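So this first bit is one chain, no partners, the form predicted alone, shown in structure tokens.
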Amino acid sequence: MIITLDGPAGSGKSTTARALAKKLGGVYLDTGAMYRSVTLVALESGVNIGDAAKLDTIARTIVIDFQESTNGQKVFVNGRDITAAIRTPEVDANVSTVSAHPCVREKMVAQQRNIAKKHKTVIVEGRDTGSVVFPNADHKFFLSANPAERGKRRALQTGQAADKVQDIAKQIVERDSKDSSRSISPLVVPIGAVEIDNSHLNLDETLHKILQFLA
């Protein structure tokens, strides 16, 4: 069974997907972390994020792995733990540009589909999982929340000060625009997806809504 959770930054996709995977005994697949991994390697290597050829090489050659730990899921690239490194403001500012390259998306989508084939139940979260990666998923959900709330969540997630929330919310809106307007795999509500606005819902309440549709 494949369940997709799409939505913009700060909508609670990751937290909800992890909780749902634990509840159902499935595997959590964070597609956004894969694009962040390519972005991180490019930045660390001094690669221009507009250079499609070099990004294609990175996407084709790096080995991305996910491992569960007592502190949650960890992300590894070529055996190196980059869980924290891919959540920096620098990666945030560049991942939309990197993920918009067709060559990068092609390589990552292929990896995502291969991972899903290996497991009985997979909860996939990202921005195009129900529309492009798994258009025939068994269940599709689209999470959203207002920019102010998403800014608060992202600040809390990254450990940034409360006075940065407004700036973070502005950055989130800018990223929404980039992700929604790109020509390749734009952020959209997938056909057949259940839309959930969780601006005023906590994790348990959001999870409860999803489980009602799965019952």
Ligand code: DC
Second form
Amino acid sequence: MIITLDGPAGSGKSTTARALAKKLGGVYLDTGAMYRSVTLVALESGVNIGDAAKLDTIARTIVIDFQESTNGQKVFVNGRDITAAIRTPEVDANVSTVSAHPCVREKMVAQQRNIAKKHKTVIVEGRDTGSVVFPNADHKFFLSANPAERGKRRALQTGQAADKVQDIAKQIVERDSKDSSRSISPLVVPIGAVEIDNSHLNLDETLHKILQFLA
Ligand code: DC
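Right, the form predicted alone is done, so what does the form predicted in complex with 2'-deoxycytidine-5'-monophosphate (DC) look like?
Now the full complex is given, and it begins with the chain already shown.
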């Protein structure tokens, strides 16, 4: 069974997808972490993020692994733990540009489909997972929340001060706009997806709503 959860940054997709995977005994696939991994390698190796040929080589050769640990899921690139390194403001600022390259998307989508094939139940989270990667998914959800709430959540997640919430919300809106306006696989509500605005819902309430649709 494949369940997709798409939505903008800070909409609670990751937390919800992780909790859902735990509840259903499935595997959690964080597709954003894959685009972040390509971005990190590009930045570390001094590759210009506009250079499609160089990004193509990175996307083709990168080995991305997910491993469950007691502190949540860890992400490895070529055997190195990059779980924290892919969540920096620098990666945040560049990932939309990297992920808009068709050659990068093609390679990541192929990897995502391969990973899903190996598991019975997969909860996939991202921007295009219900629209492009798994258009025939068993269940599709689209999560959203207002920008102020999403800014608050990101600040909490990244340990930033409350007076940074407005700045974070602004950056989130800019990233949403880039992700939604790109020509390839933009952020859209997938056909057949259930839309959930969780601005005023906590994790349990969001999860409860989703589980109602799976029953
Ligand atoms: O979910 P996230 O914030 O970790 O995603 C990081 C970026 O990766 C996001 O700004 C857009 C891109 N992304 C994408 O283009 N397609 C996906 N399926 C997942 C993420």
